[in-house]
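Only one chain comes next, encoded as structure tokens, the form predicted alone.
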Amino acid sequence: MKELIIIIRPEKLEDVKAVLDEVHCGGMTLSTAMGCGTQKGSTEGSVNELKGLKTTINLLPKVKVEVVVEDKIVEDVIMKIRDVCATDHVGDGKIFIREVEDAIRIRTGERGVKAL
């Protein structure tokens, strides 16, 4: 099993949810996030004072989607998410992949893929 950590533009969330529903991923966890990478964020009018220090906030809103999927569908999920999220502009997001050793459904005690 693999955990996919998908960081996307907020306006792409419904598209990603549709992809995950289509591949029957079983469930997802969503978090709002702020971040910057190559895009560097927008700094216009965003100078703030934090604990007496002037700081420039250059973070952009993102959504973090976490899912665990079977190994056999990882590449399919990645390609479908890229298809719906890619705008060919900096800031489209990233997908991180981690190995998942085991999963346990608390209610029933099912383990592994059955717990997804």
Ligand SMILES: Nc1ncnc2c1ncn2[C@@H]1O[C@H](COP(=O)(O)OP(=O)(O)O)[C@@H](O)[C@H]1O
Given for the second form:
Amino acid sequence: MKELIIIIRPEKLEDVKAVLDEVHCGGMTLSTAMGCGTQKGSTEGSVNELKGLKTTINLLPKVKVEVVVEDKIVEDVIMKIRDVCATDHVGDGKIFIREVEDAIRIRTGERGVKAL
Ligand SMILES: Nc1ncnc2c1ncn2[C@@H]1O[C@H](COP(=O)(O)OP(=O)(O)O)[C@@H](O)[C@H]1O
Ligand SMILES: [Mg+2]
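Can you now output the form predicted in complex with this ligand? The one shown was the form predicted alone.
Time for the whole complex; same chain goes first.
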């Protein structure tokens, strides 16, 4: 099992939810977040960028979706999320992937992928 930590533009959330529904993910956890990437929050065409000014870090609103999935669907999920989230502009986001050792459904005691 792998945990995908998917950080996206808030306006892409509905598309990402549709992808996760399509691949039959068991569940997901969502948080709103503030973040920046390489551009430190300076957006394309922003006044600071146009003036070539060096600025302090600017955090922009993002949405973080955490989902644990079976190994065999990981590449498919990543590809589908890129398809809906890539705009070719800075700030499209990132997906971090972590190994998950085990999972337990508290209600039934099921373990591993059965608990997803
Ligand atoms: N190295 C990182 N560690 C944690 N979060 C990150 C990292 N890089 C990007 N993020 C998160 O992803 C969001 C979008 O990043 P993005 O601007 O697309 O990355 P980059 O500029 O590096 O291509 C950021 O606002 C931040 O929330
Ligand atoms: Mg960036």
